[in-house]
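Quick heads-up: it's one chain on its own, the form predicted on its own, in structure tokens.
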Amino acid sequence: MWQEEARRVALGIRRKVFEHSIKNNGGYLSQACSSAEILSVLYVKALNIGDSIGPPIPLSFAGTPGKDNPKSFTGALYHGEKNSYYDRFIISPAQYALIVYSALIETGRMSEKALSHYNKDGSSVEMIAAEHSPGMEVTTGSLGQGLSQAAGIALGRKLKKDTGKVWVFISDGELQEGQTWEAFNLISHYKLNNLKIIIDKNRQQCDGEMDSVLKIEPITEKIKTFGLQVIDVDGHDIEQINNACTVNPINSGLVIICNTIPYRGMYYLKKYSPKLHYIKFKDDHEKNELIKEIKKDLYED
């Protein structure tokens, strides 16, 4: 049963970024914790993509794409071949990279050996990821750029009358950028109802809590003004998401509100609150205690 794999690929994307994470001395454990359900569902059921065509083992960076450089790639390889009707998908918060990367690997859409590459230097597997990072379409830059450019792509597909739909995954900390509600004003316009929007409502961002740098909310009520299609649902409940995904828009885009925690599935990090943007150890003593209390949730069913 697909909700039996998806069970397995979130509980599997939190293990890998926990490893990498202790490995490294730090990492954005939080988003692993608030996400993985979403990417799951994403990758296991909802989205309609063919099998990656990217190297198990990912390529240099080849530079950066234009006229003169034939050599240059993106990360969407991994999504599978672009066509006509194939869903494109558009990861926008960068700094979710790890999160995505361990999911492609979950999912059999590239070797776990890939990790060995990770934000060195010439490597395409940044920590940061740009447009050539697996699973990326795009350079997303500062946060608030992803769901432009998903809503031109929509735009464009509608356009050519493509059957193929566009999806767009955001975090919350995006709705606190300018950019992002001057895309739900087009999206809106063009009646992009070709274009899902999942967004990862976890209330945290690099300062802190999110109403601690800039109150956004009513979320739901703020974006339904725009004319978009709103469902708000439990992050982590795999059926809701679903359920969610299966969801037609008919006058504009559909926004997916998943509520999620910062620390579901280690909640041990809760006592990091509300630093809990990246993690990184203070010394030896608190490493081991964060791994001996998060191995309990991760490893002991």
Second form
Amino acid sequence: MWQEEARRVALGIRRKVFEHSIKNNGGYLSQACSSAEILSVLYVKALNIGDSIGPPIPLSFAGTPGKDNPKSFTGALYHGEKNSYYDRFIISPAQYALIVYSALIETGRMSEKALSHYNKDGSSVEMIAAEHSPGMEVTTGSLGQGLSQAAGIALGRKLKKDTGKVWVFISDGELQEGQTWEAFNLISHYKLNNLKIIIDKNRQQCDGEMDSVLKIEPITEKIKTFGLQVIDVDGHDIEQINNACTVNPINSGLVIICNTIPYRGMYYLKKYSPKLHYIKFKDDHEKNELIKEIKKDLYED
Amino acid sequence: MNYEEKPYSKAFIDFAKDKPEVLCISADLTGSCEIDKFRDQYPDRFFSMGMAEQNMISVCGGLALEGFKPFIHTFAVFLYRRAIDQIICSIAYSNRNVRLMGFLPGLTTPGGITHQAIEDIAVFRSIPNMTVLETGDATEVETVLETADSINGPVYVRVLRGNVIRLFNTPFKFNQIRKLSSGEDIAIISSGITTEEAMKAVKVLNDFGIKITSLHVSTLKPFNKKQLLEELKNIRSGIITVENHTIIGGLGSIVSEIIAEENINLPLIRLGLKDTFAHGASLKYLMNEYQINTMAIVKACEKLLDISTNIDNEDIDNVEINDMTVNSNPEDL
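Mind sharing the form predicted together with its partner chain? What's above is the form predicted on its own.
Time for the whole complex; same chain goes first.
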């Protein structure tokens, strides 16, 4: 049953990110809470991709890409072989790197040991991932560029008559970038129906709640107005996510808005609202309290 | 003088027509960038991306990842001023084969501040993996496409449009400085539209017995340092650089860096925009106003040689450079 596996992977992602963040005195915990089910459904069920061809323990950084550096490599190896019929998966918010790495480990695409390289000097398992980091194919940490690059890949694959689809995972904060709306226009104009866009709508950004920083709502209506097909789902309901993923739009790209909760599965984090972007601990007392409470959610139920 | 009307229009069709991987990208300046005929003849490989440069640049990064070679056409200013982060993260970092064809370089438009790309070379030069080319006549406009296409990685090209003078009869050659004349007194190093001015200056100064080595640079990055040093070996009185760009970060800076690092003990005068914006006016007026014309080069030579020639505007207007021989072997042109 894929459902059982997807639930296991989602819990595994939360546990990994939690344990890692405790060890490192902070981390991107809320992103794990909001996106664990989305990534687990994609990797376990929705994506039609091959087995990883990346080394289980990622290679050290081999220099930036360039004509004089044949040694540089791509993190897309962890999404398997590239061919005309397999899907491609682009991750736009590179700040989700730790969550993506955890998902790759939980789905057997990377070794458990890979996380010991996270954010270490000389490693490719970077804190904010670039295209050499596991799971990454393009460089997207400057937000708003992942969707456009995925649209370019989708347009290119259409021209080549590839049957594989292009998936792109974006965060709702990226909707503040004008480029995102430029991309929606292009996707609609060129009828890129081989492109599926998954939005983690956790309503959070670096400064706090999106509605207080710069309100973008109503998101669903706005994207529909741009001519794309939009489906709203509960982003923690794996059946709903998967059902939406199976939709094949005819005239435009598909947008799946996953409504998520940034402390789902680690409810103690709510205390940190609205500063959820990167959780840091003030002192040992606070840290121990958090560990005790979150462990109940992650290990005792 | 010999002029060519819209050399890019025909050149792009000739270049691209049998290359299915080459895509022609436009940002609502199709006629202005002389790709309207390509659009009409090869609509399947023409993509209009509207006035949305940030998205266009990233989309082309994605297309290049799929093995296509997008040639982006717009005014130079709109590329680097509007979408520099996208150029860096979606194209340059990944060393993607995207060609950025920048029209209206420097003062070649009366469009003023918003349309004049006067610091583009400084910006593009500073980006790793980026190659920077500049065309100086119709022949270079016609032949730069093959050169750009042969490069592994992103390329920025300053393209001339409209009625373009023909100065050279040999094609654009990557990272090769064109030697237009030989002489030991002064070296003039020019690029783009200023080479026509330099050629006139050389001719008019020759009549006064002043011997000049005149060099035309069309590959700004990488830069052929070895060839430049070879040419500077026998120069006695100084170097003049002249460019259709601010003197900060362009050709003048490149030469400055080389002569400083290599201990070349010669005075240098950099002609170009002196850390100033320009404004909307005719090219002739602006080249005089900002001192990148023949007279400015003549004056710089006089200064380096500590002489006065009394060459006036009429003398310069009477100079003909259409024989393309300017004291040198035609093969060099």
